[in-house]
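Starting off, we have a lone chain in the form predicted alone, written out as structure tokens.
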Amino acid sequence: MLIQSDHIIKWMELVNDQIDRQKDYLTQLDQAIGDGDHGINMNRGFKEVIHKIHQTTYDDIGKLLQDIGMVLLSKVGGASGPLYGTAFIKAGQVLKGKQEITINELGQAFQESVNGIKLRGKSQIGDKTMLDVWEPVTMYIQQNENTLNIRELVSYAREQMENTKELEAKKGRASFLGKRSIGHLDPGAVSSFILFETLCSILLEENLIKK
């Protein structure tokens, strides 16, 4: 089976539904390092997406990832909301007119998506961002698309949040703390986990992919 909207819309009610517990844990995490008001705004962000999705019939994977990130962009504050919509904004231009698609296809999109958080963000790899989760999680689905084993990719993305503790931080409010941010998780860093946990949740839950 393909990936189709009606797939998209339940990893996006996942999301909702992880962010609205763990918002504390986000804001907390950015309250040591950041603005503070991280999981406050996710929560805010994919709630309004989940309105937004349900008042909506969709055929085309491409417009539903497009309103996601248009929704994202208008709703969650910070540096966030831009990085988030933009990721989906740019994924939906690559899977425009599409009813269904291939793990490949997902991963053409997700490259666009990097492309885009690089370009808004001015960031690389190695700056403590949500960067350090897409990027590398981005380049394994591409690598391994044909092999890919899902338990793997949790375990790998968990590895790269992780990473970005021991990263001083080099955008954002958190790069004034210099060397004083290494330690702390980058909190979008984790939600970026959280939505490719989630992602891979669905994929198997609807066998969607070799375990």
Given for the second form:
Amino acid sequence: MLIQSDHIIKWMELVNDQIDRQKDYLTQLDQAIGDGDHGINMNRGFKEVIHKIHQTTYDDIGKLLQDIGMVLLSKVGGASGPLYGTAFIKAGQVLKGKQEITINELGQAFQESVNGIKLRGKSQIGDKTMLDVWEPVTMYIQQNENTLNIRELVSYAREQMENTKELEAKKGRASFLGKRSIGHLDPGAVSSFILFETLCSILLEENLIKK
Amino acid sequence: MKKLINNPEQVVRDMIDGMVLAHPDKLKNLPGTNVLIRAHAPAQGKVALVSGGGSGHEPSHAGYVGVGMLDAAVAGEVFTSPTPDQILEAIKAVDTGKGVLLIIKNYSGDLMNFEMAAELAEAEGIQVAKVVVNDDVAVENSTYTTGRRGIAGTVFVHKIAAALAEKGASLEEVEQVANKVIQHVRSMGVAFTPCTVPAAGKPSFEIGETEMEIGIGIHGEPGTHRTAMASADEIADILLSRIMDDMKLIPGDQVAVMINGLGGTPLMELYILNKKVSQILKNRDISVYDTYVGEYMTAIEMAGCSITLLKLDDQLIELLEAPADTIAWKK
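Mind giving me the form predicted together with the partner chain, seeing as the form predicted alone was just shown?
To see the whole picture, the full complex is given below, headed by that same chain.
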């Protein structure tokens, strides 16, 4: 079975639930090395996403992702708004007009998201940002598209998130701390992990991917 | 959390409404947005200036909207940069065809949102220039990081760039003078207590009764180090020596001084600090052209302060002296 708009909508609902549940945790992470609003902002943004996508019916996956991106852009604020907004808008452009897609096509769309995040954030891998989850996970999906194992994908994504703990921040407010940012998880990497983890659970639940 | 609010999610909306009700002669709210523009905007025949950032820094930035200063301020959520759609609305509302200068504080979020807004405005045929304020010497200005933060020195950029714009200068000239101020302004702060973002509901960090955080950011983000609470004179020494090392002032230089409260420090204490600051400057043979003491760029209710020095020349003095009529800055 292929991925359809309904799966993406379920994914967003699950992201919203998880962010809502973990907003204090995300905010705490951000208080350690940033300005302590990541959970609050993401929670506000995804609540609005759910509100928006429940108002319309979507056949076109590209249009759906584009709408998600626009809401995140205009409701999240901070650095996360433009970055997550750009990620979804770019993915939406790749999947424009598609009613169903393969894991492979999803991987291609995420590749465009990664390009967008890099361009917007002027960041690269190792800067201790959300990109440290997005880029390797996207590459992993593309490289293992035919043999993708869900448990391995989730543990790989978790590993990438946890690796940000040892990095020195080069971007965002955490970079003002220099070496003192070492030892703390990057909040954007953690929210990105939530995104990929929930995606995996939807793919699994809907029998779209191997266990 | 004990705060004079109705609902943590409504603080920005309620603040904007209250502000416009208090100052209808100076400000109006652009309907459906968190943008505040001059009551008589757009001001014809001049380059427009737009600034903004997270809320919680009042009077920044709406306090500086008015004749002789900003044309519009965009208020984000508390400590969160405003979104591109809101900034775009502000740009469109105040542009008169002479172009718009965006004054941005150096934070990744502010930069990204203002850059996206600038791209959207340019796509609509509006001429846009951007300057980025990075006056905080507590942070190293390295090419490998985001670089120095923008704090209270931003207010001098607003004042001086706007004074030139008011004289009818071109967008390029206004951008140039804004960058000149940015090169000549340095700040550093200290905090004694944390602040509480209403939506977070608890303090952004913990600090002991006898400690202070040197080099704090205006969002309660950590400073350079934490040390035992010191006297006002010692704090003046610590902050000013870092600022002056960075500025490389020489005897005979002339400066404007800003002693800025972060929201939870009484004026009494700011004046006590200023006494030592002016002594130190006098001993170094730096002459103080003017001193501003008060709250200009706050961090909600954080107790603490920042010191800003702006090195002056004849052009900057003339523009600093030009008339301005805003809530928080009158000349």
